[in-house]
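In structure tokens, the next block holds one chain alone, the form predicted on its own.
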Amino acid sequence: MTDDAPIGSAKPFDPALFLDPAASGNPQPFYRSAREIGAVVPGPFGGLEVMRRAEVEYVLQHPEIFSSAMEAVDLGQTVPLIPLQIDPPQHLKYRKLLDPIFAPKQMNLLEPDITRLVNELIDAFIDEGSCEFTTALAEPLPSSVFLRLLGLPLSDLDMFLGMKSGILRPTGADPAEMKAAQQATAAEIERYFAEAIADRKRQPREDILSRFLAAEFDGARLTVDEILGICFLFILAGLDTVTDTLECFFAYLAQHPKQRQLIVADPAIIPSAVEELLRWETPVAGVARVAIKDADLGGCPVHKGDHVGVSIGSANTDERALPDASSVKFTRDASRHLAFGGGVHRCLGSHLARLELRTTLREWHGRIPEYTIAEGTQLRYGFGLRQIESLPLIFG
């Protein structure tokens, strides 16, 4: 087989593209045609990208055929990511100890405080008319959110931010520098937690990290190393998903007033409308495993060391698994996506996600009706991670 040839069909693909920019501003129809070819198409760099709805909750559902260990992303760490990069049977001490954490119970307490962030940040530049949303709510609301869960001061804000992109998207002028790049920064992460775990040691408080200290599972307490890795799992996901997802929901409602008219005219719908827009706009649009047996996907045959890509973007729209997938509609019932994942490694921080995104929308809309995108600007959305790399809204 070569490099752009299809799998399981005698139609062309061509894996480059999944970094088309134009495919990562509107991913849908790109989506569409791959899934026309195949369960399984070839990836973007080697390996294989699995299109259809279920292929893909085949592969979230076995993690004892598709991996998400270490061998499947590489962020240049020292630790693995806990507990996405813990595979069962040791992954369940770590949910059993996370979940309890970051149950529905627990994120409702934060409500009050995060819809008093939003309206701060709001109230920052109402009265100009106009904002960079990005910069002016997007990343500081999940950002704050998450240093204050931590118990960590808002003045190391800008640092956590500069030590995310440097993670997630690392300079370069090749892979080689970017990787050394990637690494130079991981090692910074672990130092400044390795830090704060140890001043927890000495010092405990009312915060997350002094409660990853105390904790125990079976008599055992967990290591320096695990509350690095979780705390370096925490800080990727914290600071940039829903950023991204805040992104791509008010670009989409800023260039579709009638949708955004609902939620005006209506704010209880505002719950269903979240998880609408994470089916469609599906932010974490893939997710990596590494394959440790040999299985069949689709008829496509994977072996043992291959590289899957798990395209949740167009698992979320296919029409097989539902049959109106083109249409958005934010009185669905039920919206069964896949925006966080599925399976044992079903995203942690879910419910404080929907809450930090249900209370922007709620109180954005209910002091800011109408909007619109500024004239002349070009969305420039990355790859995997739908980020846009300016969004300026314009109100009044």
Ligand code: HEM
Contents of the next structure:
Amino acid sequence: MTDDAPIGSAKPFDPALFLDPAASGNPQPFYRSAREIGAVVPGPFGGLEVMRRAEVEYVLQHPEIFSSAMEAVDLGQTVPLIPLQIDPPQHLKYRKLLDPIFAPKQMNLLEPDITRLVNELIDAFIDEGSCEFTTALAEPLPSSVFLRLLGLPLSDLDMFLGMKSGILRPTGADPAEMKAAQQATAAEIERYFAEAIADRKRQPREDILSRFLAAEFDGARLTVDEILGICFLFILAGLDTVTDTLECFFAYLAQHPKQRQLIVADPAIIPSAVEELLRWETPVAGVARVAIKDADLGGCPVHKGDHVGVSIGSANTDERALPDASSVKFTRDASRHLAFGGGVHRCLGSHLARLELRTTLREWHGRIPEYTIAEGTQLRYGFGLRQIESLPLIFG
Ligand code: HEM
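Since the structure above is the form predicted on its own, I would like to see how the form predicted together with this ligand looks, so please show that one next.
What follows is the entire complex, opening with the chain shown before.
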């Protein structure tokens, strides 16, 4: 067997396909071909990539073997991303503190605000008959919601978007320069939030930062460093994820008018359409882990220290776990999908994300039922996070 052969298979596998823009744009056939030759295949950066649903679930549900601690994701931050980079049992303390703040009941209170925000954004371009979807809606919406939630001024939006891009898409002539730029942005983010936290300490308000300072679990409170780690993760976990999901959804719906018509004709279908589109598109295509013990995954030996990519996009379309997995059906119960991850690190913001997605689909299709992608557009998807470089929509 060569180094690039998946375990349990004699066929070679080209890990570079994970980085192929064509595969990111149309990932489901690629996932299927990878699954056919192995539950685990070689990853693009030398580690392993888990492709089948059963093994993906196993990894997500065994954090004592597959850790998501610091070395799994290095984005230049000096504090661990909380709670993502904290393993159990300490992880539980953070979720006990954070879960009530992000519970469905709390998030639902934001619906009127989010509805108004979506409509204000649509107001700004509807008369033009076209928009660049990312900059007009998909990017400003989650950032505005987030700033509001944390009690930060909306006037910081542009600075905020700049900081977020500086972390997720650092620029530079070579990897060392990119790393340095990323570290500089990370320091800027840490400074920004340190100031905002100090301000809430002096004068608590009705916002989430103040709730973090006041929250108690087993008599303990969060330290400033811990709150910084949480805020840092929120920028990474709560902004691009919603942006990319909106892009993937609208690119899909623009290209599938019959499916779109189902939403326009019966908006009550939107919650289940959102789940099915999350399953099918899986905009956060994969998550990262590091093995902290030797293990076995579907017959594939995993060694302590191995980097393990978890392809939740592939797991979500695995026909071994879901009949007719390669059809998109808005009426099916897709709620077992793994688009928000699984196990202890399952997405903290899933209720907020769902609210943003459902509200946008409802308000947009109420006002703009017909739209297409501008002629001649070549959609370019990223890998890992399936953001679309540019999504020009025409509806005039
Ligand atoms: C559609 C949008 C979103 C998607 C697809 C998504 C996806 C995910 C996934 C796959 C994970 C698991 C990561 C892992 O296991 O390594 C995760 C975790 C997380 N997400 Fe989201 N997310 C979204 C929106 C949000 C929002 C709006 C927030 C804001 C609060 C958020 C906060 C978090 C946090 C804090 C974690 C870490 C949870 C933990 O480690 O216990 N996410 N998300």
